[in-house]
Partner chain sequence: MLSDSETAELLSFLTPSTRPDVKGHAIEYILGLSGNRDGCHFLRSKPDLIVALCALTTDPSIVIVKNCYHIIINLSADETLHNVLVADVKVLPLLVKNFVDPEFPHSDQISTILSNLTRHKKTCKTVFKVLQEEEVGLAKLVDMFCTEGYNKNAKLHYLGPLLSNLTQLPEARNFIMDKDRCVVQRLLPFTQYQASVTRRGGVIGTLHNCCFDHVHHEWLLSDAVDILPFLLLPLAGPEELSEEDNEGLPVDLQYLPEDKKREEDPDIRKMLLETLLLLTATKAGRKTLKDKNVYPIMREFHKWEKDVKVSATCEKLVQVLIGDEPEEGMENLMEVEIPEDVEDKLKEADIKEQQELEEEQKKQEEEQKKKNNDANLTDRQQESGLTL
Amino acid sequence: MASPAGEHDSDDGWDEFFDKFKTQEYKNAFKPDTWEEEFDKIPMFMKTAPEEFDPQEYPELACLQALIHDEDMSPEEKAKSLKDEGNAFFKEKNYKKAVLAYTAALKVDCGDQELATVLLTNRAAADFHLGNMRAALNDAAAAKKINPNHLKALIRGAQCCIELRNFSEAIQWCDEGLKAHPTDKKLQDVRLTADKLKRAAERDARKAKIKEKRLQSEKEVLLAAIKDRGIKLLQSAKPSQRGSDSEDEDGGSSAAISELSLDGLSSQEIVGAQVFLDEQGSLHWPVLLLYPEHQQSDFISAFCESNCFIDHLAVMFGEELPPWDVDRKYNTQNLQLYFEDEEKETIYQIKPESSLLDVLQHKRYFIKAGTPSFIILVNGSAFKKHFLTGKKIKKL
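In the form predicted together with the partner chain, give the structure of the chain above, and only that chain.
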């Protein structure tokens, strides 16, 4: 195809023009490897406002500082400009910066009360979104003081009260607002929400109270059952608290009973296990069996008071011996049961055929931390001999 002579010339010219770009850069071009960073620095294309306020790096945000220190602007202009900055930050959801801007605006005391109301309300909104409810409420209250009918302040104040779970106060804010703005839907909605939450909270309080009462009376029934059986609970209280009649055997038990409190039932060792009363009126205790020879123990979570020790021991040692019994001597028929009366340094031997209740009712048996414990030794063992040396032994 033939092309006209002139076009051929301009084609060359265009090619030349375009070719230039391969070698020459235009002014203020982005550098090829850092173009993304540089892109981000241009305020229009910034995705997030920077945290650091280095005026060199971010000259655009420095205008806040500039505004504050501007000598030429009147206070009213300054305040308004700072407000606009705040609003811009708010729109970007940069609430921290918004608070800063509004605060700076408020500091510019230009005497414009209306502007102050708006600034306080806006700052309250920013603080609200940051979760600073107290600060927000204070600002809303301050705004309300200047202008008692300022709708946004009234709504914000009520919302803060709701977040602070002060529902009655929230309703008060709404009612105040509804006086000046009786048909405002938002106020009515907030009031409805606050009212609902208030009534639900009241119900929850009532429910909790009733539950507490029930638990309390259950505990009292339990303690009464224990007391009726003549079982004594020992608190972590010092013996000196027991009073002068602790020497006397009978007096000692009544003094200990008089110390019966709900704390006496808490088990420090095994969390979650506690004595309970079953439907037939029998007590079930968490029981610790101690094997001092091997520093071992077994825990029975619910030992019915009418059961005998032999029943449990038969199950525990009948089929298999525990792994720590290296001498293989903890057979049921060899086991002997004891409890220790620490105060009198006496060890009492228990017949395995006795029931738990029998032992607990022994006048020298005191339950520590709500968990009766018993010592098991093997008859004829060297350890037993050693263990019982120097101690008074009594049989039940």
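Any chance you could show the form predicted on its own after that form predicted together with the partner chain?
Excluded here are partners and other molecules; the one chain stands alone.
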């Protein structure tokens, strides 16, 4: 059983030792391996009460049964005894058992409104330390309903509102309390904290709104730039398969083309970059270069639309060749670039001197997931012949 309440009543004298226990570790929690057995020893949650038991093993049950069978103890005395038991648990930082004791005391319903107010406030404090802010706030509100000027209930209600980030409501609790207790330092400090946090939250909300508006404006400018260039974005919907060459190529793809929304620019999940517009009005795209012969790839995070493919290839296959090119075949003179039109099952060959914009504006090029991608093969290689077998080849 918990130690006696001592000279400190939880409603009248526990504030002076709050700070003392703030940094102490909570030592009365249920053990991970035996929590079910420990939980079943709590009278309120017992499935069946044992007919015979060891008071040392079931101290709370022994206490409750002693109270129940003590015909000489009045309901008020029972409630006060349970309150003292709860206070003792609280001072030991055993908040769960404190809540159970205060709850049992409230169920006695002795008719003492002042005692009920204290019990509700005490249980609110225990739940507060357990992190049960909503339950604590409900108890503080119930205590305030009984006694609108109860200082500890007013303070606890305000503190719960702060933890729940209801800063305006916390200020309201404080203002109500300060009408009855205008010089109370604790209420003044809590109100100051709530007001400070409220202003900070409002400032953050304004900043977030301004940032969202700025980003939306930038997105609209970006989408307008893409639209003006006639670049086509492919949605995630699968294109329908059509193999007819007689189809009007100028009429666009039968695949689902995005309405130039951000859905067509969702490349960040794939390559961690997204197209952007620089201060000079040029688009920079994340680009994937694919080497199917070796199942390798290169990623260019910001390929300026005015740059030519040969400019990047000269850097990538200059003096230092990639380690996977053991035969040293990948040099700028041997490389050929392609993009694939999956709908028409056609491969288009790209001149290395072409700019990125020239290719993106082609009537049969559709950007998938916001990331243009291109295939690089070695001219004259056996793999190239095999890769292109059965495909229609066209040159830009």
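Positions refer to the first chain, counted from 1. The term rigid core refers to the most C-alpha atoms you can superpose between the two forms while keeping them within 1.5 Å. Since the model is a prediction, treat every value here as computed from it, not as a measurement.
Hinge angle between these two forms, smaller rigid part versus larger, from C-alpha superposition: 11 degrees. Core superposition places the C-alpha of residue 183 4.7 Å apart between these two forms.
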